[in-house]
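Given next, in structure tokens, is a single chain: the form predicted alone.
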Amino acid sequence: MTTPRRGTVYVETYGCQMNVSDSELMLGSLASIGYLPVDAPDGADVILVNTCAIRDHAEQRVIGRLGELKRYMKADTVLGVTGCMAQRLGPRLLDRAKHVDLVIGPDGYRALPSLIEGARDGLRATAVDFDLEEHYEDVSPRRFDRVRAWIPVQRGCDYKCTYCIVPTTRGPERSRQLADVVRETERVVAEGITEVTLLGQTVNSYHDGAHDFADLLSGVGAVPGLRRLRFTSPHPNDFSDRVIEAMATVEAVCEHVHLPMQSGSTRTLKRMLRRYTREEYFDCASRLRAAIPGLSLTTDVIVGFPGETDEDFDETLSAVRELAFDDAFTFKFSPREGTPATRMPAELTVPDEIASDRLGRLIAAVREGARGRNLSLLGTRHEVLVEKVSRRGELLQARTREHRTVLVPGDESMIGAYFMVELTGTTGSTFTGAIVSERAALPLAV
């Protein structure tokens, strides 16, 4: 018996990899009951905008996009806003955008089919309650990527950093059972995917009641056919000796850690409630590098946090230079409604022009250090996985185990294959490479 077609559905995703994974869940849920996923909003029967709330700029961008989407909608198109911004604003979004039919938080996706049917009958609705048991184990995601898979292992966060909205939008931390994560990994490998990234808000604090993150790395890393295992984003406090040993000994675990620092000043870290000092962060980075030769380290940094002085910022600059990050995501502090940082004394506010100047200086320091290190890598050889056609069109985008992007010549038949390349040039952030060996694995079937 065939499933009746319910129309077309378009999902537009903003924000982190967890949102990408959630979009895959939504598409999988709707495709299983007959909806046809499409790549553009024009005339789609259902349009879902999966949102981020981590910074005000992200929310304003979505508000603008919701207005733009009106021109693509038919008279009976159902428009839904999902994800973290939906969770944060709830019914206020329905008041703000009258053409929005549904507002659904990250734990409400199971109700999507029924809510869409209700919207067809004129029922506007919100679904923003937390469900501490929800991991969508019985929902098969419809993956966007045929080379890499994002696998959530944990939802929510218990750390409650003073600037962060995530505990409000995704609720308290809870972990999937290790056996369920291993089974999902086995399924994606059977589909021809050889690289997996484990996702969690503080992924290395994973614990399912019987197994910790070290056990998870060992269990997933043992899946036959899995060649690369990554994870994001960890917290510096949760790199136990067991976890670092697993990273060093499980062959599939890649030599890259994205280790959010946020600030190089202990004073600022204390106000952020990051729960580590500058010295403890340095120690964590040192332990990781000692255990894993050739480790690539990237980070997140916020400037302009309330109370940040010139001296605090200088400590951040010195940390970036001393730790020699391979790359960094850098941001100006963005106050989020409901977070403790918004209740700090007004006199602690850093003027925007000062924050902007600090951001520019920080970006320059990151780029200067990364370019020097990248130039030193020219002529070295690395295994790469070809991911997709590059934006330039005539080249392919590939990635090393250390998460460095390399552009190589070739055609689409090479996507999903592994090659050994020699790094021949760098722009400072990406590399060009020449293939020096035959393919080390067959490309994925199209």
Ligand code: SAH
Contents of the next structure:
Amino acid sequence: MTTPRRGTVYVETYGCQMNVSDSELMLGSLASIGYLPVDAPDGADVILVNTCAIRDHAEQRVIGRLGELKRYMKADTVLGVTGCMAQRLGPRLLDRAKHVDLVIGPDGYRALPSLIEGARDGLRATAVDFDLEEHYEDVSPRRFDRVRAWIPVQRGCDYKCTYCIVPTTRGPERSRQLADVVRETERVVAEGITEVTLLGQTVNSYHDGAHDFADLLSGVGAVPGLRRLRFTSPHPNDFSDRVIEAMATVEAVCEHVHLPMQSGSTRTLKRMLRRYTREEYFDCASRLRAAIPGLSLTTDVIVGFPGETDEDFDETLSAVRELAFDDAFTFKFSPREGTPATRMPAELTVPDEIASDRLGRLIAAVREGARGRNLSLLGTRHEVLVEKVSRRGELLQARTREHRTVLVPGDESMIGAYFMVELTGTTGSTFTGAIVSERAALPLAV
Ligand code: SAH
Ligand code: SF4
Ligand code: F3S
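Form predicted alone already given; the form predicted in complex with the ligand follows:
After this comes the whole thing, all chains and molecules, with the earlier chain placed first.
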């Protein structure tokens, strides 16, 4: 059966991996009814901007970009804004940007084809209802990456961290059925992909009614041909002994955890409603490290949360030093409309100069720690998976199981293959390496 040609579609993605994965679903759904995905907005029949609302800066970038996109639009181009900012602003976005035709939140993508048809007839529309059953089970994603696959296992979030917009933009937490996740993993492995990252806002709280995250790791990890299994982001409170045990015993599970800490001060954590203390976070990190030798640990940290004192910030700095993170994403607190943090007394606001100063000192501490640890890794050998040609173009970008980036010499034919490398240099954050043997020649199980 041939599908009718419906025109071209271009999708631009902002925000987290969950959004990347949603873009893959949207493209898959549109491709299945005859749309042709294209890599540039010029003259596309449909342009979708899949947005993020996590910080004000993320939204400002999208507003700027929506203005720029005007110049690529034909008279009949349909412009849709999807994702978290679409969900947050809803009809307000249609009022604000007259050239936007559609505003569709994360649970509304099933209606995309009909909404696009409507927009072609001049109907501007908003679709921002949550649908707790929606996992897009019947949609085949059109994946951007041919080496690694992102598989959503949970949508929404039931934590209510006081700074965070995600519960508003993605709705309540719900998990996919384990069998569906395993089936999707089997499908991507059959396509030649050997690394999978399971996605969820608090991914280790996964529960499908019958199975928890430990079962999920065991089930996905047992798919023949899968060599690397990752997940992001876990919440410290959901690392049960069962989950840690599964991480330690399922061979495909990689020795890396991205464990957002947000702050090293119990007082601040409490006001953020993170539901753990400094000590409990430290304890979680120790349990993980004790169970998984060689584990690398990365994190997210927010500075300048309302009421954060110099002493609180010093506790964050000391936590970063003591926990010896391999890397950290660091953010200045950004007030999000409607979140509890915006209702805290005005005198608790941390002035921007102070927040900027703290951010600078935090970044320096993260870099200094990572640099020392990375220097000590020079000369050691690691298995890497080659992901792509590096941004500078001459080398290939590869990654160790611990998620360290290694640039190696070679050509495009090596993309998707495994090699043993020796780390020969470091910029402080990434490595250069020399290939010492072809990993593919070695037995699969390590
Ligand atoms: N669900 C994940 C985090 C998703 S958002 C978790 O709980 O771990 C990614 C990161 O953005 C967060 O970890 C936090 O560090 C940061 N972030 C979220 N809201 C923010 C805000 N209002 N201001 C600044 N940073 C924020
Ligand atoms: Fe936001 Fe907290 Fe949920 Fe993470 S756990 S998405 S920070 S509310
Ligand atoms: Fe942004 Fe939404 Fe992800 S707010 S970080 S795209 S869940």
